[in-house]
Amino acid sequence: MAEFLQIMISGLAAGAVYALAAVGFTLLWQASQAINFAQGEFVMLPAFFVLIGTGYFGLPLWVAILLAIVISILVLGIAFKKLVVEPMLPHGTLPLVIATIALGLLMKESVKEFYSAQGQPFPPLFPQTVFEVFGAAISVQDVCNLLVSLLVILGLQMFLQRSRTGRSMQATAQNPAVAEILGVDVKKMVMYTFIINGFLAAIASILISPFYLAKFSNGETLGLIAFIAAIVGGFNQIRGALVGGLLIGVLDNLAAAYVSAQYRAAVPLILLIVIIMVRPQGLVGTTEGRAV
């Protein structure tokens, strides 16, 4: 029982971070019908912004983190929309997909070339201690990661539902033409979505890098898991991304503990196949009809 509880908490903590990246997939899809296949690299990169701040410029950790969040919003949010999405989107979805794949490769190889191919230790944000609950050793870092991720996602959900700007963003996502007729500045709302995605990628990167180390190849795994989590939960629902991320985090840990660590990578893919066959709109997603 103690071991099971420990595995569940650890799985939920990892799953909550996956959910942050999955929410980014969901937001961009809702706002611009764009799938960002560089999302994994978006989560990989901010950790290196922090390491450059602390290593090369000698900044205190929290200052470097705040600076990394700002740079992520500027580069992964605003610049990404202006320089990649806006020029490519009028040509259709496929050119944009190819562009984001190319961008992901460019980011990965650039980090490998200019920083290092070796995994870099990332300073922990929270105490690396444990406490006992019913005999299970629970990591303080796991609990803090889980709480921070859930607070960010719930805060985003409240912002979208209760603020005027959030409701305008949702109206833009549902029907941009009608939203524009009602006086919503559609371009500004879409830009807000990309800014939020840059922020979420930075938070996910900072939370997960103490576990994975900061490495140029981290985006491969994170991007795939986040993409699957978004589909499993429901690509058109933020709460779906949260459910999908948590579910994959828990199943991944249970498979590693009770089945085989060698086959744990197959668990998200098996789950994806089952969901597509049984409930293609995702666990909490809704069916969408689109004109072709």
The other form holds:
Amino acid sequence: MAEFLQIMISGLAAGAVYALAAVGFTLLWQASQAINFAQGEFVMLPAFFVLIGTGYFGLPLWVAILLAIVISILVLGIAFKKLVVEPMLPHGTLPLVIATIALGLLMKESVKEFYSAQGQPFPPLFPQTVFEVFGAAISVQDVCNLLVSLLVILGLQMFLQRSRTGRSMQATAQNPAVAEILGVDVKKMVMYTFIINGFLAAIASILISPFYLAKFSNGETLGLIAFIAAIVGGFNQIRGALVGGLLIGVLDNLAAAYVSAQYRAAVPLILLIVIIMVRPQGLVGTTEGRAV
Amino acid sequence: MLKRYLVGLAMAVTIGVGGAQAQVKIANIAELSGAGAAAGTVWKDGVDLAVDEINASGGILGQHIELMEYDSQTDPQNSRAMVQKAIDDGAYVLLGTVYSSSTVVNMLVAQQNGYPQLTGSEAPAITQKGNPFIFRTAFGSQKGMPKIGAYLSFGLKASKVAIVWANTEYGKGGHDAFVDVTKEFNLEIAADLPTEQGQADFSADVVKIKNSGADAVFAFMTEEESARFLIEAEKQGLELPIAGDTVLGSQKVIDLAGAAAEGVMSHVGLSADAPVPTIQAMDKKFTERFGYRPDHNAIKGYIGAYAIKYVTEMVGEFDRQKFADTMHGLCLQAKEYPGLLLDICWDQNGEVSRESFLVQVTNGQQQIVQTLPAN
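Alongside the form predicted on its own that was just displayed, please also present the structure of the form predicted in complex with the partner chain.
Up next: the whole complex, starting with the chain shown before.
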């Protein structure tokens, strides 16, 4: 029981971070019909912004983190939309997909070139202590990661549902033409979506790097998991991405503990295949019709 | 006027040709990217340092070394292609690779072509395949296992041990050698956990160890995985003593894992903290040049490059077959051959015999607890 509880908590903590990246996937898809195949690298990069801040400029960790979040919003949000998505989108989805794949490679190789191919230590953000619950040793860091991720997603959900801007963003996602007729500044709403994605990627990166180390290739795994989580949960629902992320985090840990560490990587893929066959719209997604 | 110009030109060309020194090509195939970059890049720095020193002191048999570098990308098939490319490019002798999974594949190409290869790999299988052209720069992991087994059994008084190991050629070799040792020392295996190359999440592995009833852990993974495992172990409050081989207590793992590496015990073949003047001098030069301290892989690379110089000069010519023949059964003393840092012997299989060290990580540094004799 204690073992199971520990595995569940660790799985949920990792899954919540995957969910942050997966939510970014779904937001961009809803706002601009763009599948960002560089999303994994978006999660990899902000950790290096923090390390540059602390290492090269000698900034305190929290200042470097805040600065990294701002830079992520500027680079991974605004610049990404202006320089990659806007010029490519009029040519269709496929050129944009290829452009994001190329962007991911560029980011990965650039980090390797300028910051070496080696993993870099990343300072822990929360106290490295444990407490006991029903005989299970629960890590404070796991609990904090879980709480921060869930708070961010909850805050985002509330922003989208309760604020005027959030509702305008939803209207834009559902039908941009009608939203524009109703006076919504569609371009601005889409830009907000990209900014939020940059913010989510930065939070995910900062939470996961103390355990995974900051490494140029981290995006390969994180991007794939986030993509699968978004599909499993439902590509058109934020809560779907949350469910997908948590589910994959827990399943990955359960598989490693009770099936085999060698086949843990296969578990999310098996889940993906089953979901696509049984419920293609995802666990909590809704069926969507599109004109082609 | 034209005559004077032509004479001048002829003289310049003559001086140019005379000034250019003949060069011998040495290939270094290493993990410069991918999962093994932490090991391969420091190996490369060790090689670079040695090659520059050798060139500054006149090269090998009067020829400067032209170092050709190839990135295996930590991919066995790619490493095989890179070894072939190095041979096609006219290399004299090969250095690398570090990852055993790559070396077991690419050493066949070197063997078929008759190219001596000095590797940093430690999987036992590498020197058990009868390849007359493979030579280690550090001993195989099987040599350290009896020493770790003795430490766990007599030093820690452990009776049950959890094994967490990399499911790679390197990891399997170490795992199998350690399992043999557990029988010898009556150590019960409480948990046997293979992990994947590049694995990021070790939470399930640590939970299983905590609930296995083990009273010590033997960890046998590569640098980044070892660091991630130690970070997770600390995160979950795993209080069991953790012991391992060279990698676990290496400077790279200490740098990556930080406080999580504190107290870790390991049997280290090569350490920058070894109380040996030649190693301390190398440590100083390396740190000044690269801005970080050398770990065992850097020292292995350094020794590998110097071994090429010394053995070639013993042979007296650039002959690959004679080079390999000379190395078999060769013992060299660091007093006469300082670039080798420690006295070293290669047996008929290219396996190394040398002193080693028992190391504990204290205050972010390797502390040599004991110097162990060669076996």
